[in-house]
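Take a look at this single chain, the form predicted on its own, given in structure tokens.
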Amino acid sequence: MLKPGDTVGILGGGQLARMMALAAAPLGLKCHIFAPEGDNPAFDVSAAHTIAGYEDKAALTAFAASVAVVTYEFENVPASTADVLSALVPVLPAPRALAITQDRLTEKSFIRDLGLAVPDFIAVSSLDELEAALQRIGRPSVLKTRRLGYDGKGQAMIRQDMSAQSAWEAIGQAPAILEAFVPFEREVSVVAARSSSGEVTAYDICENRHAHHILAQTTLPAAVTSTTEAAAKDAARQIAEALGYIGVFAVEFFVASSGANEVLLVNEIAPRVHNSGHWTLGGAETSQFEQHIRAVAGWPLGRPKRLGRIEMENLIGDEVNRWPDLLAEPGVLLELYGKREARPGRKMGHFTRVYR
């Protein structure tokens, strides 16, 4: 267990990373933000900062040194990263939390072996495969690749007008997964917790509206039956406990309906604080990243009680501009990320609307 003094050791100096070492100062730890060169706004709010490669073991052995456990604002994180900081001090979520989600294919079929629904896939490596697919999962059907891909990078939607060789070159001929393509009502999704001893604290589900492959817009509650959202959180619940896993995570839901019921199937896990939680900055008891913060340091989970009905929005590149506006409507809560420069497609900040 952390005591207060203590650093905690982040790899990654994006907005998450910053956001976490925010909720980590008035709780009396320290934060020291491990980062390639380039534009890392979690430094500024940081007690230190080491620039360098993943790949570095000389400063990863150097930063090792001089935290008290080390967690993550990404799921890229090379493995062999996570292998040399974890021979040395603890990493949270464990490394193997790292593997399984990195790969759709393995994530997937984890996922599937714990008897929750997934939509229906396939592995492919090469053309021929993705032909032989396309005959089993039909379409329309999304091809993704196994690695790397996120707000829709590395995914291609296979319609009836599209040739599987386009789509297997839109994605760069990588390993990827066919998927069957879910018609969905609404997507959604569970931010929730779990402690060094145990313990699972769900927040509340909500709902997610993507323009561009971008989260644009989350709110609560959901639009859902009380049958769902149980659901949900018990998904989040078991993935978390098979994982063995220590930190905040988010579980992405598609919402289809069979008849009068709601079917609910899940999309992907994100090990790590996420962008449908960040509502949770004014507008919960507990934020995610406070939680986060206090699961890795093995202290007590907060309560994740929702304060009111909740709007939260991304500002996407120049959209950031609206910020003066923002600031002069009563009640809107605005955090701005401290990029320095807007760029299409660019998370800039976002802001959340609490009606209590």
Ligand code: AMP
The other form holds:
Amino acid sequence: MLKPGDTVGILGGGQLARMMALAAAPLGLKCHIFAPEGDNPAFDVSAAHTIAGYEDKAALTAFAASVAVVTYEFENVPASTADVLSALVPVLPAPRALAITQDRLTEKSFIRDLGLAVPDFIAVSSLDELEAALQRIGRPSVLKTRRLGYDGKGQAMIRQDMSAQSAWEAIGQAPAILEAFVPFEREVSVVAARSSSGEVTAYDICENRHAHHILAQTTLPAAVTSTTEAAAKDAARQIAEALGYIGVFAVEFFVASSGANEVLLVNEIAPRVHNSGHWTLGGAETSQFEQHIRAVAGWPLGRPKRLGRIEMENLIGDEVNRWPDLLAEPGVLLELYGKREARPGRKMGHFTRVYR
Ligand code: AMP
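Complement to the form predicted on its own: the form predicted together with ligand AMP:
What follows is the whole complex; the chain from before opens it.
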């Protein structure tokens, strides 16, 4: 268990690490950020930082010696990095969560083995296998690389008029899964946390709207039945318990309809704080960032109680130029990430409206 004054090490220096470091400060904890060269907005708000590659053993060893626990802001932490660190210091959430969620095939298999519903999927590692999988799953379907896909990257939607070959080339002929297209009504997520004593708390289910595969807006309450809400929270609890997970995570779902009923399908797990939980900063009694810090510190979790109806919007690229108007609007909670350059598609900030 950490004590106030201890240091939390964070792999990655982006906005998620920045908001974790900002949440650690009022709890009396310091943060040390480890990230490669680049625009690292978390450095601005942290006690210490190391600029080095994730394969740099000497730098990782020195980093481990300076912190009481290591956590991370992204799921693609190389396995070798997690191995080097976890021999020296606790790494939380435990690296097994990384190994499972870094690969869509192991992730989907893990979720299905828990008895939770996922879209139908088949592993494919060649054009022949893709042709065969298309026979079984049909069109439209979605071809996704097993590794390193996010925000729609490494994905091809195979409609009636697309050949297997062009889809296979579009994803770079990498090992993949072919997944049935889900004609969903909405996309929702549950952000939850599990503590070192095994306590699990979940925030209310949120409804997410994407634009160009990037999260644009999160609203609560989600327009789903209380049965769906309870099922989503229960799925999150099952996943956390099966992983022996410690920290905050998100589970993304598709909600489809089947007659009068809602059907909940798990899309993916993010083993970290998540964009669809940004509303908790000001919109819940405990933010997801504080919750994550509490969990990895070995401390009790805070209450996830939602404080009102919520609208959270991301500021992507040039949208960040709205900041003067947003600042002038009473009650808007604006969070800017301090990134140097507003490139298209880049998450520059977000804002939340809480209607109490
Ligand atoms: P992912 O990277 O798997 O989260 O996919 C990014 C987005 O693509 C999702 O948020 C959906 O909007 C869409 N998508 C992914 N998989 C499917 C699917 N099987 N059926 C329909 N839409 C999908």
